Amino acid sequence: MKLSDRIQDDVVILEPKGKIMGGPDASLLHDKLYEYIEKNQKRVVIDLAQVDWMNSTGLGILISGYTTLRNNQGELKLANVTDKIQSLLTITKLVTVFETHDSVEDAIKSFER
């Protein structure tokens, strides 16, 4: 997995690419989230548009990120969830945990409500 990041309208956008399967990916996302939390950037959107696949470890990475932000009074939302990832979220009932949006722009606007 490759991970790029940017800030738009005071919201951190993380853009993983490829497969989220665990291993070094877990610490990459975790470390990046803590880097932003330390900078007091606690509103995060993970753009899943370019994620091909995710296994249970990948789901664990998302849950860990969600928990890390919640424990630091932050929020994590998902955007551009592909059909494959949506199926995983539905099967695991994580669809009730994560707030998902059709686009990054929609996710950013949802922080303003």
Given for the second form:
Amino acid sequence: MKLSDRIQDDVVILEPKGKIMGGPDASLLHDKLYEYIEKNQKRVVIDLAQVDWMNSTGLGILISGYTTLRNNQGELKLANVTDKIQSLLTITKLVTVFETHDSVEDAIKSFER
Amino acid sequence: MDAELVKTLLHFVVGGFLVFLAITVVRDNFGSRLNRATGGVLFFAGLGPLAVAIDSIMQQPAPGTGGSAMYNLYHMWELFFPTLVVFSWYFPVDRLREFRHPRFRYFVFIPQVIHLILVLFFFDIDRLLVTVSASEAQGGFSGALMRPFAYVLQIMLLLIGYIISNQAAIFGSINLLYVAVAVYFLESGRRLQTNPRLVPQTEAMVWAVRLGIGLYVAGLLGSLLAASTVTEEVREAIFLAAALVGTVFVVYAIVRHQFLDVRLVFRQSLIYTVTSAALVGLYIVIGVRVTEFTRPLFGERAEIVGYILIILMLLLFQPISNWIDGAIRSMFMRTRSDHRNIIERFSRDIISVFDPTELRRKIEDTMKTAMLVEKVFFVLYDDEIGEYAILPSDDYARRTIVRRDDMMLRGINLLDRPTSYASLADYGEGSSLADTLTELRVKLILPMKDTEHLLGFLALTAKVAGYRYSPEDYNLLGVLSNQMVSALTNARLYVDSLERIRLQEEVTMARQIQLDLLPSQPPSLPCSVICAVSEPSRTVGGDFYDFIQIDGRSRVGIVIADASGKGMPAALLIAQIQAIIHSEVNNGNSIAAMLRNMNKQIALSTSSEKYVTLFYGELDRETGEFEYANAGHNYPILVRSNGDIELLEIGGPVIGAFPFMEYQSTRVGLSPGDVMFFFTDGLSEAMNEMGQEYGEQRIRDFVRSNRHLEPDDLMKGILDDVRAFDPSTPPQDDTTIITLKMTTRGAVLDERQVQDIR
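With the form predicted on its own in hand, show me what the form predicted in complex with its partner chain looks like.
Starting with the chain above, the whole complex follows.
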């Protein structure tokens, strides 16, 4: 997994690319989140448009990110969820936990409300 | 050759060699106090025999009779005794460091200097007395001027005269006292010495002093106590022997035990000088005597045979010299301290050492014995803590962490060869490492680098007894550091491999424990046929299934679960799940409450990325009713006998991700011919070479079209189908399947059948 990050309208956009499969991926995302939390940037959107595949460990990484932000009074939202990940979220019934949006812009707008 | 000439020659050779040795020792390392002191001892020891020889050549009266200032220079050699005392303060333990005023050490020379002044300027005391008396008796102005001083002068001269006439007893006693002091310090120093390299050096030097001084004392006491029996010749022979024995032991200590840490070149030239001199001496004796041997055999022609023999000997000189040189060299020079030997021994020693502590001991021993380093400190990168740490030599366990941004550490990182610590002074500012190294009196830094990283470095203090680090030492340390790098790397890899083996053993054990947790066989129920299989991937997996007989009720619990991730964390999580499930079931809680409690316990006791997808259902054997809750698990498939498919998806989120979650359960009625198919994602996510997944739809289709098969055959069939799709062995992920097929609507089980369930 490669991870790029940017800030758009005061919201952190994380863009993982490739497969989210655990191992070093976990610390990569975790470290990045903490980096922003320390800068008091706690509104985060993960853009999953370029994620081809995610296994159960990968889902664990998303859950961990969600918990980390929530414990620091932040919020994590998902955008551009692919079919594969959508099905994973559906089966695990985490769709009720994760807020998903069709585009990054929608996700950013949802913070303003 | 008369006896006088032989004696003179011997004196000359012994004295000359001692002086030569003294000059060479001092020149080898003028900066070292110890070399200067040893040179002084040897020089003054050599002066005695030399003065006798020169005096004899100049046809002066025999020693002891007094007579000339030149002859009395002979007494200069007595400076040997105070020099020996000073030497015993340096070697083998440097006691001068403890002296508050080290310059006071020169005071020990005072008695011998006074003696020298007396014998040089007052040797003809009678003539001085006559001169003084004559001046006093003289009339006129000068006589009047001299008169008041004359008495004082006369008394002083008489006193000096007394001292001179008894000089042998007075200064001999002082010399003996000095000898006693020197022997005391040498002996006590020898006992203090622990360095294995210095012990034999000290022994040899102590023997040199013991034997040399012993002979001298014997000669001196003999002539004092039994002057009538010990002639002058005997006394001189004893003194000469003392000088000779002392010299031999000093040379032995230098050549064999590398006393003074002298360089190889010097030791070799010393051997060459000694062997050549011995051979030349032998040749001279043979040359002088050759006609004596040949005359009885060859008569008149003896002269010619003698010449032929001498020519033959000259031709053979070089080969013989080389042979003797080689023999002595092989006997003496293959010492533990030769650099080539050190390298050979070191690499042999450390190649089989894999224990890091043992390795450090070996390195430290080599530094101390081969290089005479006083103390060695290790600063090494510690894999466990990911930091550099200082390990003091007396206790490797007590380590001090070095900050990674320490300036001195950065400076050392730039080094690629042994470097003096003083030259790193620029990096010392604000560095706590530098403060520590300075406090430890470190003199030399030996960096240890592999191709990319600084593994650490050795910090060496000064060498013992004030020896300095020579350019050869720097070269040797450079070579040793390369060997240390490979040894340290080997040790690290070895520790890693041991750790891997240990982990592998643990994984195997965990795998076995996990297999033991699975039911040995499915329950036999009158209403249905159940079969189950769990195919492990290569490691300890996170799949789990179980059948639970519920006390007092006609229900059987069926659970299938999959923990996120693999390996030990997943296995431990599964073990925890199994324990909670059994306890919850036996508490009689509803399925929804059971999952809620389980989720809370797991979520609060593990990190949020660890979770379990779990399906739990209870089949009522009497009614054929199936109540279940699905906690985020792959939807089990219910294929009705008519081919309709229902997915068992009601429940709640995965277990363990978030602590406060609610679950709901639901019931389905089962009829004969209905098939329930439970599986984990190892089956649905089996992937072929094209990167396509086997997929849930394919599973549903397969189960539906094969619903008429016995559960066993159905299971085997789908496993075969999946393996044909993804032939990788072992499978990429754990694969677990439970198949249940209803045979009747349900029946009451007797006790025996209940027992069979577990």
